[in-house]
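What follows is a single chain, given as structure tokens, in the form predicted alone.
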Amino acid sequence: MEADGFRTLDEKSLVEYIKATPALSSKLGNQLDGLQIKEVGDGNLNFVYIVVGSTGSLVIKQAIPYIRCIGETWPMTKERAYFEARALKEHGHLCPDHVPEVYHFDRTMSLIGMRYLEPPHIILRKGLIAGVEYPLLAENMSDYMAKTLFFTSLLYLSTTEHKRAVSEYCGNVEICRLTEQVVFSDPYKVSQYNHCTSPYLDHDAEAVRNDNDLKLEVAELKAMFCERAQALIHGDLHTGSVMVTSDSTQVIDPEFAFYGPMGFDIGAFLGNLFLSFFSQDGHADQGNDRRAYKKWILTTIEETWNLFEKKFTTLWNEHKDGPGEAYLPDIYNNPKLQLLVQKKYMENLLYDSLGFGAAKMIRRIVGVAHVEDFESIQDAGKRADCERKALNFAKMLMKERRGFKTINEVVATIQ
């Protein structure tokens, strides 16, 4: 046990901490003989344990002080349990059809016992790789998205309201600081994490490394993502902290949750679609081709996007005149106006949700942490493939991000 008290749980002390806590053996009918616990954290910082009982069941997820992938020689704050447990309750509350609810919170153990998404969910990275169809997956994210992003910023709060928040999430500054690392920075140098698909890639992550155009652009998103407290965004929306089925979308994971620009989720959620749109060759065969899948892929991004604006825009529509201190109503105070002040606005924020999409397209092909998408392509020239096409889409849409006008346009370039 460390000296504040925290100590990492295994499954046995896990049974007596659920024991000792209301909160979550209610949740288990109090019948808690013949627990059955699974550790399935297979995320590069935390533990999870799924816990299921005869009445009830849950998940404990534990934030340790290092990154779990790495070890102890890279240490990380145990706060982002406090900062992801907020930003469940507070993105909950915006958008309850998906994001778990939030049974309990131990700031000194850094634990979070939340609803557990039962089979047939299933991380959507991984459906993806499978080549499954999620109908509802645009429509969903598109509707968590707008609300969660539109509700925590200024066009709906007043200024008070929002630095105030801000102020609060500040405290994730070393989370964040991970990404500017792992996301910004990494990539562009030579850093003992960074690896690729080598020796096929090796020259591909040299010129990434010698592109001062690319390096340009990155240290641009760099600034933004630092400076930016646009609203309370995820922080970390790829594939793997998403939840299906066929009808149901649960967003998981906001442990790198803070005050930061909206595009950077936008971005990070459209960009891991691009890559799994990439590595579909790699897990095609003779029994299916994967063309009509990744037709569903490009079809998906379009959709998300163009419902994100449609909602976000409404929202903005309907409180244009509510507390909100962005656009104020007696100076915005025509129609025409307000049509010009949204487009502008929406312009705007799809050239950031593309380039920041770009920059983890990136750092997932030449940085510290790939996905799964390509790494369970067993064929290394084969992933080599497709990783350099995804790259190569990636680097042209960071540098030429702001000559689209739709999100159409983009994936016609791949079609």
Second form
2 protein chains.
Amino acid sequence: MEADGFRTLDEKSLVEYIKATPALSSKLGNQLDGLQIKEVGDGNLNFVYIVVGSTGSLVIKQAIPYIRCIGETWPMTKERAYFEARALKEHGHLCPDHVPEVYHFDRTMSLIGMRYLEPPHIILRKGLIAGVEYPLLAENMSDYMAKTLFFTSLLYLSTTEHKRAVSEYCGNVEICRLTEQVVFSDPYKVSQYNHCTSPYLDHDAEAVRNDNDLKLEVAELKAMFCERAQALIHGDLHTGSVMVTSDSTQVIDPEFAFYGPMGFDIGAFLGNLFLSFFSQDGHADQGNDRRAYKKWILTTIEETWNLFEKKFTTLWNEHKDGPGEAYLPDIYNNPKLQLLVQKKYMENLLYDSLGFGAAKMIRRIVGVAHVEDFESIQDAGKRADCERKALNFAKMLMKERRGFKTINEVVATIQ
Amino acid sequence: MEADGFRTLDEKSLVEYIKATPALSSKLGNQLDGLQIKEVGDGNLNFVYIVVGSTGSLVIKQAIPYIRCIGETWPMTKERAYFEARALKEHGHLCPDHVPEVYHFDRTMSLIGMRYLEPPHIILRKGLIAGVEYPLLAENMSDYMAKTLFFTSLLYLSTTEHKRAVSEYCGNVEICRLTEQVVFSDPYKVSQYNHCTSPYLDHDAEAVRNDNDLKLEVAELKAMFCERAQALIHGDLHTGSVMVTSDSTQVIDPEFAFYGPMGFDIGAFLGNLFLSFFSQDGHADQGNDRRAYKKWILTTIEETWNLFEKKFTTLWNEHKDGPGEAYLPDIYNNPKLQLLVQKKYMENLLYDSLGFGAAKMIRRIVGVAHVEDFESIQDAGKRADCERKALNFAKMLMKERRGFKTINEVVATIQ
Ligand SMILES: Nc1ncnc2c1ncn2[C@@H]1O[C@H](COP(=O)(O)OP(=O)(O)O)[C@@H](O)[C@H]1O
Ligand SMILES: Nc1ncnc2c1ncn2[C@@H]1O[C@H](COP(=O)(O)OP(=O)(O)O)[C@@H](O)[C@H]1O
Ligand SMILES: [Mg+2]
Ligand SMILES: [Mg+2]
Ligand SMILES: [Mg+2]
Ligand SMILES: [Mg+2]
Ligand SMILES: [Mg+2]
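Could you present the same protein in the form predicted together with a further copy of the same chain, rather than the form predicted alone shown above?
Below is the whole assembly, all chains and molecules, this chain first.
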């Protein structure tokens, strides 16, 4: 045990912990004999245990004071668990259909107990690699993003509530710094952490490091990430933070949550769908050329944004006389102006989303942490071809993003 | 005395307070008999006492829990004094030549003891009304703004320090809300607090309330004010917050300080110089047509921005290998890119400054708090003429600000 009371649990000590914690043991119907416990932390940072008993189940997630996939040489505050628990609760309150319930949080132990998203829930990224269509994905993710972002923005909050929340989440700065480094910095410089499908992409990676226009754009995006407290964002909304079945969509792992630009979440999700799209040729085989699936991904990208836009502006219209102080009804009370204002807001949000989406794509190809979509393509030459197409698309997107008025125009550049 | 230990001082109780406070009495050489005390709070919010003894002097500023010029019906946290004292110290540390020294701060009493800016120091606004040229003004104000803004931005601070400071200043939210209301909202709607030179400007004020394009722009500026933590700004940097002699420039009254957009400070100062410019015709008389003075004001506007730009980028170059993490040397290490990046940064900062400057001008003509530059023009018709010119210029500026690449182009639209 550390001086601060923290100790890393294992399968055995976890049972003792659960026994001593009514909020957890009650979820297992207080039947604690013969619990099945499995550590499944495939993520990069934390330990995740699935706990299944005869009359109930739950998941325990514990943060440790370093980055798991790197080791103790890269320390990382375990306070991230506190922000994850808070964000799960706040986003869960706003969008209970798409966020797992939190049963218990222990700050000393950096430990969260939450609903076990039971099979057939799988990580969306794995479903995309397998070529599975999720008919509700766009509908559900647009719902999640519209609600979590709208209700934590100044369109709904008073500035008093907003600044109080902004202040609190400033505490998650170490995690923000990790994003700053791995998303906005390392891919644009020589770094010991970077890697790419070598030697195929060596020149492409070098070209990124020598692209002045790209570096100009990424600086602007980084500044926005660091300075702009627009809403309580998830902060890590890639396809590995979403669990799905054909009729359920659940967003997990908001440990990177803070008040930042909305486009960072939307871009993370759309950017990772684009990565999946570009990886599909690497997964095509004689039985399945993935053509129809690629079309489904692009349609899902379009629908996600378009439904998001519709739902977000609908919330705005519904709450225009609410507590939010950004657009006071006495000023923005004429329908024509309301339309103008919303059009401009959504246009800017699209630009931001495309820019951040592009940044998230680039970093997954030439940065430290890659995605299974590409990594699971065995043939390195084939993988590099897929990655290069994704990279070139992302570079174009980051530079030209203000030229797109709709998501359909973006998608049209691919087809 | 209130439950929290606060009590409003007057001339008499102030002497007792000073006697009991070594940090203050020592500044008066501990000679406390026959002190001359004068309340000079010509500002809108607080009480300011000048205390002069036989061997020393000081100023005492006390915040009260409401807005002085309105009365107890408009409560306002006296915690503003805490943020004023902090900002005086932080900005004073960065730019000691242009910020009065703080001798003492008492949070319970919301009371600041600071250097008395002795005569011939006067409030810059009064000097401008009198038609006095200040040859060092542009030099000194550009110095103050470059240093205070650069060193509190991510160009110099690590994100760890920056987020810690941002979080702290989120506490000054009540004061931010006052700005949101009187600068970004009230002028664009019917409000009991608004007034204008009536009936002359009634239609102009109405036109502001009906100008969709203007309301679109002001919404964007308001969002930036609320969301963007770019640097520790003064927050109220009009010409009434600057005291001057021919060889000294001192910035007082940063009680509105918080982490906000830099352009809000630069715009406040430039916008108030433009107000002074447009008021000059109302102060012209047979002895002085003010033509040369108007030219001096415009030159001062140009020089303030141009010197600011030069000093700010010089600081940037000097500290490019420093603690700031916005533009890492490993990424932005080639001279051409460094130039590109700085050009874009300064262009955006100019747009922001022009936008905020315009907002500050408009609110002084159709909002709650007017400026003496115009108020002191006795003839209402003449005053309205001056104000209308200023208002039309400000409206143009807010809408067209992205069309100006240099401050000289802005000034050229007037000449
Ligand atoms: N509530 C849950 N139900 C089921 N599986 C979960 C749950 N939370 C996490 N997992 C599994 O654990 C893995 C890692 O969880 P995650 O929260 O993403 O951790 P990390 O922060 O380390 O990335 C997920 O990919 C998923 O497979
Ligand atoms: N340090 C000082 N030295 C001399 N005069 C001062 C000083 N501080 C304030 N004053 C005088 O008091 C007036 C009000 O001070 P200010 O700080 O602007 O208060 P408020 O916040 O109420 O506007 C100023 O306009 C100036 O005349
Ligand atoms: Mg994860
Ligand atoms: Mg995680
Ligand atoms: Mg003042
Ligand atoms: Mg003041
Ligand atoms: Mg640096």
